[in-house]
Amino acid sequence: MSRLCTVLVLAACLVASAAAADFVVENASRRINLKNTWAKAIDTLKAKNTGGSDLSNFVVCYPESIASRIAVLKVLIKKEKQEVAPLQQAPQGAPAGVSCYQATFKSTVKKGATVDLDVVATVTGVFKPNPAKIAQGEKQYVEYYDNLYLLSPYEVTEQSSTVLLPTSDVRSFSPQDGGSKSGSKVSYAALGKQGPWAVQQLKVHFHHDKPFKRVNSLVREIEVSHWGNIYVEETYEIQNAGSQHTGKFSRLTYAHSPDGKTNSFPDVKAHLPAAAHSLYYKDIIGNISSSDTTHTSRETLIEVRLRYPLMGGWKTDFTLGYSVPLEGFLYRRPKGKLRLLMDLSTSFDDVWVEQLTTRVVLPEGAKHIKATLPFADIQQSWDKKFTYLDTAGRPVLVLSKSNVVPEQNKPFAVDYSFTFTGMMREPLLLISVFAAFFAAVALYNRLDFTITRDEKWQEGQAHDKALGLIQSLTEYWDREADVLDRLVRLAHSISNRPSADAAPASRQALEAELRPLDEQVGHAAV
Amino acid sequence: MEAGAPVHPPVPMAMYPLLATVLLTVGIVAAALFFLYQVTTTRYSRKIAFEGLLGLSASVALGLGTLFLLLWLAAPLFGSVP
């Protein structure tokens, strides 16, 4: 027991030194961009390896703030991505409020020697409107919150931070010593040598002049149907997360004057595939008529006009549903297997989507469903949906991820087997049904239901018979007519010797026809 | 991610209307014709040979020609399809 009491000490101390004992960041410069409505932190860092080993792994921290809305952390060396988890834990000593990434790297560092990463971080939805609620015509102004130092188990030589804001209009930055403003950068240029986990908050609050467009939720349906076209319906709920509208809302105001804007959007553009077809926007109330459509040999270009202009905290929804042929997203595979490639997420400009569905209905009677993603935290699960000529139910795959900005949007794979019987199905399904109804018909018509057998039902029955038999003795005569014919034809056709002689061969293999014709009208008769 | 040879639909979409309306029509005329045989001939004189292969062709030509109607105009109609 003391044994492994000693052997989990010195594992604890290995992993708590490891973190702090291993690197040096020479030189550290943070470039935070702040120019879109998603902030996006771009770090590059000179570490150099003073442990006593070659190292693979290197630890990046956030502030918890900032970690949870991390839409995207890439560690590049040479613009090459290294592989980068969360860790459950922060490094020993760290302080509270902080998050924690590993990367491993392809190739060692060796002892002693230096290594170039940057680290970039994208991160929606940090932006706090500062005032919180605006009136219609006033600027938006916003706060953003990191730390100043790059916060990091190691210690940092020397580093640099700039802020990169979309307008020069700065309200406020702190702290103010170190900093600098010009035009619309607000830089940290040297600060100095920084022991490990150094916090320093820094705060810059200044004037943003685009709209933040974003969407709650995105519910993106894929109908693959194998008698030729996919069907794409994507279900949007939409809110301009930035400055709270307050007060009155003058429609005229909002068209007369440029101030009247402001924060708000009345549009989103949308970059579908050039095969797109047969759009449609509409919502609960019905179609929505104020969208233009480009449509270029590359992309169709669609502008989504929404209902009603969307000031700050404002939200809508509608549905956007198109058509894209089988050619250019499905593919056979081999061994029977057929391969869907689709687009992830939304094709909107300048969206951040909160909690992104996308639900991939596949033929009924697909089978081996599998789904090749773009990244690991993509949730999977199952679902069934009933629609035209269905008997089992469509399989549905749905994958689930949140909080996804339009880098993320890659495409994926599908992978199933459906044989050609299994789309006979569909038209199956109707013939049997006509064939039936008329199997239906026909014995009905076979079927006798009168109650009393009286008189009138003989009469009735007589009757029939009668007009069967007349309607076989007709049959039976049209066709001898038409054999006597054809011995008068014959007969008349004798003009020369030759035909004289193959007359008699003729003439009996017509009597031999007419012979059996007579026999039956005979047994009719009877 | 690979992909291999596209997959082609097994009909032409661009045949969808006319493929419809001739199958709709033959397949209203044999459906006619059968009542029409199934009305003028009693029972005895009724031949089920006959009558299986009008009442098959029927189904088959409606059949088919309800599928390509529904091709053809659930989606500019309700927006998905088969």
Contents of the next structure:
Amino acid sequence: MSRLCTVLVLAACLVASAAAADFVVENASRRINLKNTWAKAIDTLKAKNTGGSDLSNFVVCYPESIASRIAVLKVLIKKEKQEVAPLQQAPQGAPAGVSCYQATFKSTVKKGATVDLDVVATVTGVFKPNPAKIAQGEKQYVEYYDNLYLLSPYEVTEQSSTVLLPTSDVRSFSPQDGGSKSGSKVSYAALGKQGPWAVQQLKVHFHHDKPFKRVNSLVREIEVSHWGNIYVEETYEIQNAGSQHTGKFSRLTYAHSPDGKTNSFPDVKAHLPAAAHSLYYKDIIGNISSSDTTHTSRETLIEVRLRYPLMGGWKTDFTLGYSVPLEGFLYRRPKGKLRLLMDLSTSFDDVWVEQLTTRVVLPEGAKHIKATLPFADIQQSWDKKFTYLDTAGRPVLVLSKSNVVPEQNKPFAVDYSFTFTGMMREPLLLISVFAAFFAAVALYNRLDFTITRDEKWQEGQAHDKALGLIQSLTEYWDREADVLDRLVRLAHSISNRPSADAAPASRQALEAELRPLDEQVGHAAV
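Return one more block: the form predicted on its own, after the form predicted in complex with its partner chain shown previously.
FYI, this one's just the chain on its own, none of its partners or other molecules.
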């Protein structure tokens, strides 16, 4: 197996070396844009096939310090992206500390033909603060290092390099020879012909007027509920990655000196879907009310104000959550399948993410899960989450990616199957639980769970019987007293003739009513 790996590596090196011999870059124009908090290097190349056959591969290289921080690398021919893959080993003759990539063209370059291509690299974390620490109100200066020439295995006939800066305040740049500064631009107009692997360090020391908003960690959890909503919760750890703050901090000075805020930020802005609702924003202390939300027909813009301004080196963490309806994000597919379509990364402006974790929580019972991802380097894993009324747990697709910039916030899709029976499972389970509970209560009230009948039990039974007897006797005596009272009134009423004539019949009726009462009292006493 190790011998096979060695053969494959050697084959890749031979292919790259052959490619290096078959192309000549007739013109290379390098533009390094440093206006944002990450760098974007655009190399516009005109390459000629000088080999003896048609070619379909082209090698691009960068210093390791740049290559290790590349977030996006694109090779474009007439604005059409070509396939790019890293080489396990740099081509033969490459200096130490060089990483290379191989672009595969969709159509071959004929022998003797030329091709125009743009190589675009977005690089994060390459600015070095100098000085490393500054006090409140001081300007933030950074250094940027790169290779002055096009670092390439090909011979370059003509080339130029231009560095675009955010301000015109440039402390120094090197090399000085052949370079010129004009406003916020440093140019090297004519660098002349260079052989393969031409190396000379480029250094620019300048004032950067933007805060470096770096998200150290972002965990996005997207939970799908087929009862109408998709719940999104994002947990951030955000840091100001610029020059570290030193000395005291004064809120009064911060509020009254707008020029001293360029290396800090009190808020971040997010562009959420227009249908977003039920927003909340909190941290470890609790809810944070200092935020502003604007709804438009195209988006929901939320301005998240932090508890305190983030000076250089400071960091904080918080949680932002919202809900969106299923409509517009969950679609029906053929054969009864469903497709969830969501954005991969953060919707905040001007931030890059060091470590992104997106958790897609699907309903319990979801099957045949398959993800369609926008980038090949996204790692997939599986987890389970237990929430209300779950028994087996909900399947969780975990997507992980490092070094993510805003242009990589692309949609991704998750296809899965989920039946109506699965959706009704939890309501039926809830109904069954309540029905079982009420049945158990009813059964409990009708059963005697007495295990032994000791003296205390017998005393209790006798006490209950006595209370029942007394209550019965009291009722009989009350009714008997009522009958006797009516007899007394009858006796008093026989003084007049009409009452005397009716008295015998009334007496017999009262005696008939009294007789069963006496019998009932006798039985109760027994």
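Quick caveat: nothing in here was measured; it's all calculated off a predicted structure. By rigid core we mean the largest C-alpha set that fits within 1.5 Å across both forms. Residue numbers count along the first chain shown, from 1.
Q: If we fit on the core, is the Cα of Glu64 displaced 2 Å or more between the two forms?
A: Glu64: C-alpha displaced by less than 2 Å between the two forms.
Q: Superposing on the rigid core, is the CA of Ser472 displaced by 2 Å or more between the two forms?
A: Yes.
Q: Superposing on the rigid core, does the Cα of Gln461 end up 2 Å or more away between the two forms?
A: It does, since the Gln461 C-alpha is displaced 2 Å or more between the two forms after the core fit.
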